[in-house]
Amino acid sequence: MAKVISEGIGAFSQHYPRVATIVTAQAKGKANAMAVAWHSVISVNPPLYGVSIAPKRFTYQLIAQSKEFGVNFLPFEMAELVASVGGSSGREIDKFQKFNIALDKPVKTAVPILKDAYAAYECKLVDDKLYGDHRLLVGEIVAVHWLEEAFTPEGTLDSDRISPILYLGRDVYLTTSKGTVRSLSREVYGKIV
């Protein structure tokens, strides 16, 4: 098959699928949740996590005020919640009330932690920089909430128990199929030249 080569970015969706998350924030008595697919671990020591958010978003304004945010990872059964949170504005509605989002208590911040998340990070903002039309917010992870049975003894997500929400772009979601995960040892495959 021939590849298309363009000088413009076009739809710019070649980097998908990505794990969909819900980023949460709270400041001055207002809280919000938004769907985010542009996020990544940045460092293990110290534990830093980054999310990319447009500065016009209500959640960005709350993070800029409070200097903290939460990152919540949900199972595929909650894809409709991610789509609902992503398709509505926190300036106009209270998403926690509208979508009946149950919460757990944070331990080191005031950010909302979603009860249905199989993992969630509480982050303290350490950097906020503009890159193009988005801001890269880097937070130090100060607390991790995680469902122990969702992970293998080695610490990876157990895909037989939890199917993550993967965002494909353009309001399309998918997940992994049970039995399709392969563990490929670096000791074996790293030596193949």
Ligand SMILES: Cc1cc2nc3c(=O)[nH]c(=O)nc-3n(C[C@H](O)[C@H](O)[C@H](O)COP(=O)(O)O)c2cc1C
Contents of the next structure:
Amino acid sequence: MAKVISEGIGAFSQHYPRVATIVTAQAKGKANAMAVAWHSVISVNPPLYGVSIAPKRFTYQLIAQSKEFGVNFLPFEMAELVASVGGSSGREIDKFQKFNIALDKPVKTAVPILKDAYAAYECKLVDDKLYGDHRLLVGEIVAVHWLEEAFTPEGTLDSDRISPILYLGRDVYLTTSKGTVRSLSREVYGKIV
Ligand SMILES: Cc1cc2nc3c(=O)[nH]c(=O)nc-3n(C[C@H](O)[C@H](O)[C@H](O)COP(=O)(O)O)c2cc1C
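Right, and the form predicted together with the ligand of this protein, after the form predicted on its own?
Below, the chain from earlier opens the complete complex, with every other chain and molecule after it.
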């Protein structure tokens, strides 16, 4: 089938699905949480994580002031919370109170860590640069909180126990199906001719 080729790009959404996270921050006694789907590992050594955040977000103000942020990974059962913190602004409400968000204590920063997260990173901001209409914030991961039983002994997410929140854009969410995991050795597959 012939593909459509667009050159007037406008909004593009072919890259979805992405794992939806909740990014947290606090500064001067104000704490906040927002949904973030645009994020990535940048480096393993040193451990760097990047999040793409529009400068108009209230969360951005808090990160710019405190130079810290948290990235929280939640199970699919918590997708409604992602939609809630992604559909409201900390400028108007205290999201932790309004959405009844339980917290764990951070260890190396002051960022809120969500109790329901199966994993969370505490990050110290090392770079903050504007690209178009978003800022790429790069943080060094200084502490990782993770639920041991959510991961296999090899360290990958145990999809029999945790269904990640995948975001398709336009307020549509989906998750993985059990039994669909395939282990494909790159050693083996890299040699297939
Ligand atoms: C699933 C989802 C993913 C989102 N991803 C991003 C993102 O990657 N970057 C961004 O700037 N905003 C993103 N947003 C929008 C913000 O979460 C939203 O504007 C939020 O209300 C900002 O809150 P704040 O003003 O309290 O910081 C996303 C929203 C949703 C629902």
